[in-house]
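Next up is one chain by itself, shown in structure tokens, the form predicted on its own.
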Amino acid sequence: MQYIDPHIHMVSRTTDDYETLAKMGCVAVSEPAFWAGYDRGSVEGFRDYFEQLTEFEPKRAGWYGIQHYTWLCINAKEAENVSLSREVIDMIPEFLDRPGVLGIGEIGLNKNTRNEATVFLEHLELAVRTQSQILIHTPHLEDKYQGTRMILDMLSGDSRIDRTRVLVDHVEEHTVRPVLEEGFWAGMTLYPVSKCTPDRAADMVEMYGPERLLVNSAGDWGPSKPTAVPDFIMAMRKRGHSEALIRQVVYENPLKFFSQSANFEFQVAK
């Protein structure tokens, strides 16, 4: 089955991973900007990173027939440095019109601090001003519910934001309902040691239906599995779900969400 991974950090993966993804049916990936494993010290470091995301990574994906899209921001883990964050936010518009740039992300919260909230709101202002889609990171483990609630409150407090163009990622059983009820898209991230498993993601599809639900691997530097979406496909098949339902979650839903971006020029595989 063909599928799209709507959240994966391919700059941290090898070309072998691209080849494996292609063999397993992946036809496109979406790569949000994220932490590099250390806090970058200057706006020029981010400019170089954005060049990598928009120039080199699409070429590397193309070697294996995979279409590559990206999102731009300063990640929440680096948002404590508000002055640097503002320099990066001011620089982002230089890249927003490049092919394959879908919008602003992954923005959000990490430890739910005042500085993180300030930088989150300033990212939102940029997204509204540039009519960009938004991809959001929710915090890990014990901070997740409070952080998700803070994020939803900030989003809902701005009437200019089109909720159908916002993806709130890394939802779990205790956060998926409010995200969907408030009209946003929800992303389920499949990690081997945290976040969600294929079976738990299947549970959420069964509980809430497939509408506005996406599933991703968020493969990055740490413990993660870039082929987690095929694991979800297998889990759904084992439960007897139809191919049409599975395809909706792993292919049609990403297409529907990403198609709201002017830079999403998806080529249907023949």
Given for the second form:
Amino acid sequence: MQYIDPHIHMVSRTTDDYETLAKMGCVAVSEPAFWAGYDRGSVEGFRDYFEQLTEFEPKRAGWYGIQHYTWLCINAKEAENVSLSREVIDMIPEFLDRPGVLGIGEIGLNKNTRNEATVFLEHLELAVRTQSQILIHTPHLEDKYQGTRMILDMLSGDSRIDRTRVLVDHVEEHTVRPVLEEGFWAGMTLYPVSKCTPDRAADMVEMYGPERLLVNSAGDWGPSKPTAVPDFIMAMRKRGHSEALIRQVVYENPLKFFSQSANFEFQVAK
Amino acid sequence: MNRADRSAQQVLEAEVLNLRAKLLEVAAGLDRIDRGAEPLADAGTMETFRGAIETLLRPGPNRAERIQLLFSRAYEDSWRENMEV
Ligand SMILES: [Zn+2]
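With the form predicted on its own already on screen, would you show the form predicted in complex with its partner chain?
What follows is the entire complex, opening with the chain shown before.
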């Protein structure tokens, strides 16, 4: 089955992974900017990273017939450096009109601090000003519930934000309901230990229906599995779900969400 | 709602080995902690696990959601005033 992985950090993966994804049916990926495992020291470090995301990575994906899209921001883990965050936010518009840039992301919270909230709100301001779509990271483990509620408060507190153009990612059983009820898109991340398993993601599709739900691998440099979306497809098939339902979640939903971005020019595979 | 057309019995049959294995993992993991040399420094985590195990014994359907909340830091809706953002 053809599918799209709406959240995967391919700069941290090998070219062999692109080949494997292509063999598994992956036709497109979207790659949010994230933390490199260390704090980048300057705005120039981010400029180089955005250059890689918008120039080289689409090329590398293209070698295997995969379409590559991206999102730009400074990650919440680096938000404690508010002055650097502001320099990066000021620089992002240089890249927003490039082909394949879908919007601002993955912004969000990490430890739910005041500085993180400040930098999150300034990213929202940038997104509103540039009419960009937004992709949001919700925190890990014990911080997720509190952080997700804080994020929803900030989004709902700004009437200029079009909720149908915002994806709140890494939802789990305790956060998926408020995200969907408030009209946002919700992403389920399939990780080996934390976040969701393919079966728990399938449970949430059964409980909430497929509307505005996405499934991703969030493959990165840490423990993660870039082929997790095919695992979800398999879990759904084992339960007897229709191909049409599965395809809606792994292909049509990401297309529908991304199509709201001016730089999303998707080529349907023949 | 999009539910696969499966009876509870069919679901149980599909899950039995999986759930059996996971219950044994939990039991063996707790035994492993008990066999540790020193007494536990952090009793709070075990208390949370006890709450999670008790949740398993209560009726569904949202046991996973309730356990997730048990593992979560509390949210206060006055956070914006408190943090002044
Ligand atoms: Zn990510």
